[in-house]
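Below, in structure tokens: the form predicted on its own, a single chain.
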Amino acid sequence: MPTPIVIAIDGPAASGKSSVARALARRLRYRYVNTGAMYRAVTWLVVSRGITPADTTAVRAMLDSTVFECGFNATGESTVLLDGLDPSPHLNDASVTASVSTIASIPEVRRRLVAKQRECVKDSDVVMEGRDIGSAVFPETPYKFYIDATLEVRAARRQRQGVADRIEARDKQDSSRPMSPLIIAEDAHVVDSSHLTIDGVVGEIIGRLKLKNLALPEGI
């Protein structure tokens, strides 16, 4: 069996990486893994159980007793169940957005979810997006992209989405955590999405993949 291909899409909040990664996966006919949704799912469970996100001891205890089920739906997008519960309707709740960076900074949470993320590519090519895919989860992949945009553009995007998100504060927290901080991998290609459409960013990525001689589906 050939080694599955991983295309890593990293970037800060509201850079457009989720939309780009999902659209790219559809174009390439790869599976799509949203690692941010995994961290939001854990955050939702913490909040819903009345645990203080900063109480790392309580979060670790919850983590140890939680059954994670990761898979893919009919469209090839990643799914996650926690103790049989589907957190997807709550992933953008204000309480989740306010605490997800705190939860994601806990080393035990990262280790547990990184292991799950690596399991997702055992038998399929994937586009995986997050904050540490190219730098920590799959540092060996030659297909690394970092999607960025100005702070003003990202804040405006969040406002249009109706999501309360302290972009600058999240940037600082995500970039300064001791384990797997948000960084630009040395060999990542940076795309500024500030003034590009989703299709424009996807087109630039596909152009880079062609330069790297990645075999693409016919017609691309």
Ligand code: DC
The other form holds:
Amino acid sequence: MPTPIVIAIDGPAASGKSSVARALARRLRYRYVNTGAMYRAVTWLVVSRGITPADTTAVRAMLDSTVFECGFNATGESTVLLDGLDPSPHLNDASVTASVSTIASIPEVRRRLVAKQRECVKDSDVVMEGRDIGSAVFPETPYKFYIDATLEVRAARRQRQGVADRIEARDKQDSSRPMSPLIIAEDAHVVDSSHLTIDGVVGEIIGRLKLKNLALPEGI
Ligand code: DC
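Having gone through the form predicted on its own, I am curious about the other one (the form predicted together with the ligand); can you provide its structure?
Time for the whole complex; same chain goes first.
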């Protein structure tokens, strides 16, 4: 099999990257990997076990004793199981959102999840979204995008979703951690989604992929 293609989509909280990445993967018939969901899954387990998120020793001990499995569902979207349990109903709980940046700043958590993310692409082309996909997980991919939007637009999106999320604080924590912080990779194409629809952003990305001569499914 030829080397799988990785399209990296990074960006801050509520930039629209999940909707864009999912829609892009559907159009290209690639698999979709949501790496934020992996950090959220670990955070959910930490919170539900009553572990203090800043207690790195306890978090590492928990990881050592947990079987973390990644897979794909029938529609090609990434799934996570922790000791056989599906955490997906809890991934957007306020308690998870409030602690996920702390958990994601623990180097051992990152090392383990990045290894899983690299495993995901063994046998399929993927659109993978997160914070460090283009800069650290797959720095060699030529297909890197950074989706941005103004803080006002992003805050309004969360408000419409009825989700409590201190996005500014989360962005600050995600951008200032020592290990693979949220940055714009040097060779990433930046898309400002503030005034674009999801289809508009997907269209811009597809235009860019064509310029880079990526072979796309017929009709695109
Ligand atoms: O995309 P999201 O909001 O669901 O991500 C939740 C958190 O996970 C985010 O605040 C930082 C962390 N994260 C990360 O550090 N690296 C990634 N590749 C994806 C997410």
